[in-house]
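This document opens with one chain alone, in structure tokens, the form predicted alone.
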Amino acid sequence: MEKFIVDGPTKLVGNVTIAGAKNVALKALVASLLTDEEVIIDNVPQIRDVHLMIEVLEHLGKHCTFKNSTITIKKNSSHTCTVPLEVGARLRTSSMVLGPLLSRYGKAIIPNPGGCRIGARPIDRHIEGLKAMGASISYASADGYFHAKVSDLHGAEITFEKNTHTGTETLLLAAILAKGTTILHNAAQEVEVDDLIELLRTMGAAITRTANREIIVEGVSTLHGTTYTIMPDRNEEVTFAVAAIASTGDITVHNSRPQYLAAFLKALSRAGGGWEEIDTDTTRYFYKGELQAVDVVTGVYPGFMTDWQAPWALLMTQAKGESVIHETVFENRFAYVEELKKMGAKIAYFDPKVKNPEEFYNFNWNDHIRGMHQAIRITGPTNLHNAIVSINDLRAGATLLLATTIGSGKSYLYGIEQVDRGYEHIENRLTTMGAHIERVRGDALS
């Protein structure tokens, strides 16, 4: 068991380069299953989830070489269509191999996928779409596996009831080698989806966005290998932007893509946070004076991302006044709040009055848990202090690490494997900017 020991407070000053997007890298690796030819992916982050996906691929018959930030994927002499429970159950995106395996081999056996526990995150939207394309899929509770088979995967016209990022990508990956045309309505518009589409086009896929939230895929017989560089991680950029301003510091971000952060930057400007574009891929984030409380509502692209709400909550603990965060994408994403409250944050839960919540919220309203809240009020500014805190999901983990960095005294963070899932050596990068963070093995306090 590992933990972080953090001494604060620290004003973070320096430079950082944004790593490749986690939410593209994992799907790009899955895409390699669509061909026997060599696939080379550049700008891949050295994170735990990538290594888990490599394990999945190697169990399915691929040979992967990960050097620096480049993964080279080649075909092995044999393959299987079963993802082992001990690998797939630790990784949410392991379910995405269903499409490539069904389209190429006609069968797939995968465990119930894992990952962050920030809500039900059902894969029923993926399953329903694959069934519409001709697949037979059943879940065996006795062994914890989905068993899928198909004689010929075919195109279909599919409308997602709710916006689904992973569901859109899962059916894209299935449709590419399916017979005929697939039309996806209410498809996700996230820039990570477009980056995956561009990768697939370089492999020979025929994919077009023809209307708002509509994607058409014309099935092709084969795909070929490719070399592709994935986009930077916009969630990581937001994390370092908050790190700079919440710590009253000044951080220059390289490999920046502010054009993907419009909703965040709009809110940041209203709050009085400083930022400026230095050149086409460099942005400076800096504290320029007292911050003001700003309300946000999370939503699907191009709205304020659900992945940004935890770091935004931290920023608002340093802002003057009362701010509100209304979470509409997931039904259980405020687990970090109790940990911030341990550090002195003044945060209260509440439930906004919403007409037709079944339609308003992007999750299945039936999955809403009694007693869970969809919004919080934050009163600031607050001087955070040291605490022993626990991390239960990726973005919350990065937020709590930043909170202990700006809080006074020595703090201990447990569950740091969640942070490792999506941030490449984050403690080392923060240390270069002045933070005092130590990664320690074992349970004992020191």
Ligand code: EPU
Second form
Amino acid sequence: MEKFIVDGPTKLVGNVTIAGAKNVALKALVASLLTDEEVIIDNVPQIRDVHLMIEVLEHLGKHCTFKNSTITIKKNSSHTCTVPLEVGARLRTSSMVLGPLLSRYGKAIIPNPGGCRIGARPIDRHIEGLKAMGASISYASADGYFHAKVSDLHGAEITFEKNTHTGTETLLLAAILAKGTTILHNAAQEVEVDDLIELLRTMGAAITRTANREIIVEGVSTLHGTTYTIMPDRNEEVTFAVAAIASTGDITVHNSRPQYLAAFLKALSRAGGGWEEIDTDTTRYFYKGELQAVDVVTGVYPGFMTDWQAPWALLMTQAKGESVIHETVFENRFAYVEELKKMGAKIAYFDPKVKNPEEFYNFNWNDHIRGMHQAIRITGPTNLHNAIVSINDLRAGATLLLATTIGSGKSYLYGIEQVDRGYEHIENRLTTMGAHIERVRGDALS
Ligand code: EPU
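Alongside the form predicted alone that was just displayed, please also present the structure of the form predicted together with this ligand.
Zooming out: every chain and molecule, the one shown earlier first.
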């Protein structure tokens, strides 16, 4: 068991280069299953989820070499259609192999997907879409696996009842080699989906975004290999922007993509956070004086991303006044709140008045847990202090690492494998900017 020991407070100052987007890298690896030819993916972050996905691919008959930030994927001698429980259940995106396996081999057996514990996170929208394309899929509670098969995967016209990011990508990956045309209505617009589409086009896929939230896929008979560089991770950029401003510091971000952060930058400007574009892929984030409370409501693209609300909450603990965060995408994404409260943050849960929650929220309202709140009220500014904190999910983990960095005293963070799932050597990068973070093995509080 590893933990971080963090000695604060630190004003973070320096430079950082944003790594490749986790939420594209994982899907790019799945896309390699659509061909027997060599696929080379550049700008891949060295993170735990990528290593888990490599394990999934190797079980399915690929051979992967991961050097620096480049993964080369080649066909191995044989393939299988089963993702083992011990790998698949630890990685939500492992379920995305359903599409390539069904379209190429007519069969897939995958465990109930894992991932961050930020709600029920079912995959019903993915499954319904695949069924509309001709697949028969059943879940065996006896073994915890989805068993899927199809004799002839075909195109279909599918309307997602609600937004689903990986659901859209799962159906894209299925439709490319299916017979005929697939039309996805109410498809996700997240920029990571578009990066995956670009990659698939370089492999020979025929995919067009025909209207707002509509994608058309014309099935093709084969795909070929490719070399593709994936986009930088916009969630990392937000993390470092908050790191700079919440710590009253100054960080220059390289590989920056402010065009994908419009909702965040708008809120940041209103809060009085400093940022300026230095050139097309460099942005400086800096503290320029007292911060003001700003409310945010999370939403699908181009809204304020759910992944940004935990770091935003930290920023708001440093802002003057009362701010509100209303989470609408996931039903359980405030696990970091109790940990921030241990550090002195003043945060209260409340239930916003919502006329029609079934329609308003992105998660299935049936998954809402009684007594679980969808909003918090933060009163600031507060001087955060040290604590022993546990990390429950990826974005919460990065937020708590920053909180302990700006808070005074020595803190201990447990559950850091959650952070390793999505941030490449984050403690080293923060250390070069002045943070005092030590990764320690074992249980002792020393
Ligand atoms: N949902 C269902 N049924 C489905 C699909 C989704 O009920 O079949 C619910 C989810 O439980 C959630 C909401 O609908 O409450 C939205 O889910 P969506 O499918 O859009 O999210 P996701 O694909 O599971 C991806 C990212 C998340 C990111 C969200 C929102 C990946 C691997 N994950 O999740 O990233 O927060 O989209 O953009 O792409 C992270 O990186 O830490 C992370 C959680």
